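The chain below stands alone and is given as structure tokens, in the form predicted alone.
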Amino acid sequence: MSEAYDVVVIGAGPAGYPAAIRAAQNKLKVACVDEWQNTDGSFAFGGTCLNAGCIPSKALLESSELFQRAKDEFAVHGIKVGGLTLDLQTMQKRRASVVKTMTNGINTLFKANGVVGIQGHGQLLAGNRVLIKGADGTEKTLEAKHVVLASGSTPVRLQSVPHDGKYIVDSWNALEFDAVPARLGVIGAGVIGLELGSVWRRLGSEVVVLEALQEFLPMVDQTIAKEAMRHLKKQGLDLKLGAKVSSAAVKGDAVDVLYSDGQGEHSLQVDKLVVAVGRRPFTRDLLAQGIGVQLDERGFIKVDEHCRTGVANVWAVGDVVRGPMLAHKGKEEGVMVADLIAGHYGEVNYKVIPSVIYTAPEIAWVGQTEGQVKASGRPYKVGVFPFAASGRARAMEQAAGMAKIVSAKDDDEVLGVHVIGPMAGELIGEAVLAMEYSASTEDIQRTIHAHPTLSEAIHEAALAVDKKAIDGLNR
């Protein structure tokens, strides 16, 4: 006889876990199914966030960080380190302590919430019925009144490439590494290329990194992505645009790469190789033959602005969705599902969803960038303010960067917010409140920010906007 819940979510990764969370803080039975398992073999419910991306990645950036800090900036400070040593076995400990910590945080909120936490695959039936086969080979049924599917998603592989896991690797793979390569390939300079190659550059590696598009970050604010640029230069990166990777093969302990560009073939040998072109929906097995959830032509889950599929009571959220491969996306959408299947206010605003690249320095976004309100024609303005000028920033040593503010020239609604510099992830929040709240520019130059602070910079922006700064160059 199969067990009934009011709601089994599959995916128990930054979308499914706080659906399962809420869906029980509204008083409904839950159950939450998930079959990710580590390389040791260990089962762990967080998804690719918790235990292979942005924890993990977030752990080694900071680790990494510190010691090229220590290298190159405490002098200036006034602190001498002498014999300074990379111990990496004892920064991959840490690593997968934080994700251990993290992901067995997990089940302790499944147990106070009163969410039955499952592992194995889940995969939809008809009449919303879960089938879960374990990894032991077992099978079991559940009966749900509502489904949420929240499978994620996971690395895109070139055919061209092929993955082994231990020369040509993913994002996972390269998280992992046991020693630094000293000469590291990177295909794709997005967010996850950009993450793991300053990780490993700041640890010693030469590291090239190969993106085939002519444009650098084309999904930032084109001043913020040129000043990102200038900035991983500096810091060694190699960045080849317009580099189309036609193959690569492991040869010996190395791997060669063919790739070409507009001067025509290169050859390239690297140690380690990692694939970084993107993410695609994980839908392997989800869905049983004939149960209505219809895919689109890149393999999305379809649904509609309240994540609804088009099957009763079936629901899908987070990366196997339309929008942004983003954790708080997908947390969101979980969180707005549930309340809506309890019966409750459900909403997700996805004009205002914040974007953040954890390099050195940060990269935060949110709204439009100017690109994109100058193509849609309506006048706006804009305000700078460099970093350089901010008192706590050059007492941190970290003034690189500037805060950019797009608005309106006919109401002043603040339309994108752009952060490049220390802590920008921290900052952005602020603009994503201001503009939830369709927040005007003078109202960010109202608001009084404590001194001396990074934040100063937004509001230093605000001002900038109408050519009022005080510590900065009105231009």
Contents of the next structure:
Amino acid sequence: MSEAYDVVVIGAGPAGYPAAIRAAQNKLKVACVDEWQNTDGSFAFGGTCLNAGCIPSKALLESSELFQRAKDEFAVHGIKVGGLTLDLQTMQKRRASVVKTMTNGINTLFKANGVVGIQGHGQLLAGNRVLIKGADGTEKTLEAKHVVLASGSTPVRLQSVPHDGKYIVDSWNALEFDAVPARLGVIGAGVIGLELGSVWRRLGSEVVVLEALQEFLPMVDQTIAKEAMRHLKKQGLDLKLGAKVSSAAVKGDAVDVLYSDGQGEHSLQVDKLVVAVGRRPFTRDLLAQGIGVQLDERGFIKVDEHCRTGVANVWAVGDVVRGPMLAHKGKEEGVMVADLIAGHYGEVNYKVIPSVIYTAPEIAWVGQTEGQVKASGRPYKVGVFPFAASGRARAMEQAAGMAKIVSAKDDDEVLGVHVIGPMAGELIGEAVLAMEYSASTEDIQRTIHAHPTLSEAIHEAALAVDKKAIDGLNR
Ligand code: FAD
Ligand code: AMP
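Moving from the form predicted alone, what structure would you give for the form predicted in complex with adenosine monophosphate?
Below: every chain and molecule of the assembly, starting with the one above.
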């Protein structure tokens, strides 16, 4: 006999598990199925984000930054560290244990909320039934009033760059290297490429990043992108823009890479090559034939603004649908859908989704870039405040970067906030809240910010929009 649920969620990443938890909080009977298997063979909830993405990358970014600061910065504070050495094994053990704690946490949350967590592969059948195949070959079918598809994404591969999992690898493998590669190649200067390149550069690799586009970080405000490029180059990342990789092959213990740029064809030899050219939606064996759920031309499940597919009571959230591939975007979609299923109000404000790149300095933004506002034709004003003028940033020896606000000239609305600097990812929270409430620049100007804090940079940038900055030059 099949089991019956109000909601079955397929995928327990940051889109699926919040959907399951909120649905259970809404007093619905919920199961969440996930097939994720780690490299050691263990099963875990949490999806890409917890197992192979956000969390392990941030664990290594933190460790590698501490190492680099101990090496290059502590002396400035008058702290002398003799005989500094890297113990990569311990660093990797810590990364793995952070991940394990977080993924175990989802089991705890499922239990506490009454979600039935199931390890296995889920496939949507006709009539909102879900076929579950366990790794041991067992099969069962769940009946569901509603099904939420949250199957996530997987790294894009380049046909002419065949992975072998050892020398030519994806972002997951690159988080689990057991030795620092002397020469590391990274294809793609996107968020993932830059974060991984930074980790291994700080730990001692010579890093070359090959990026096909001429423009660096095209989605980022270009004042911020230029500042980022300057710092990353200074840190020793060899960023080659306009460099399109045509092929790569393992030769002995190294990888030969061929790429072309404005000057012609070049070859490059590296010890490891990370392919970080983006991610694509993952829907393998997710949908039984003729089920009616539509995919778009890029393979994303088609949904409306409330994440409804065209099939009654079938929803899809997270990386497998349109929109930025970000954990927090998926989480909000999951929560929205679980509330809508329960007959409550649910909405995602797609205009106010923050983005963060965890390089050093960190980069974070929300809303429109200056370029986008300019292109829209709406008259605008800009305020910039450099961290060099922030007492807290100086005290932290982290005075690189700036906060920049782009506001409308007509009604003073804040249109975009862009930060490069210490804890930018935390600072952007204030801007997100301000924009969520359609704040004017004056609202931020009149908000008291504690002193000395990094958040004063946001305050001063808002003042600078009207040439009223106190601690900065109103240029
Ligand atoms: P996923 O996390 O991919 O989860 C989908 C889950 O569904 C997986 O566990 C998968 O095994 C399971 N699944 C798929 N199909 C089935 C099936 N048929 N049956 C059962 N289970 C199935 N985002 C951020 O916001 N911040 C960051 O700092 C950040 N850093 C990142 C760093 C790296 C290196 C990478 C790779 C990604 C990063 N991301 C980051 C992106 C983030 O990980 C994704 O946006 C997020 O994980 C998407 O969540 P999701 O739930 O849609 O999908
Ligand atoms: P993102 O989509 O943000 O993860 O970034 C991936 C980056 O990889 C994009 O900036 C692409 O331009 C870049 N890219 C894709 N294919 C290639 C290639 N063959 N050679 C170099 N860069 C590439």
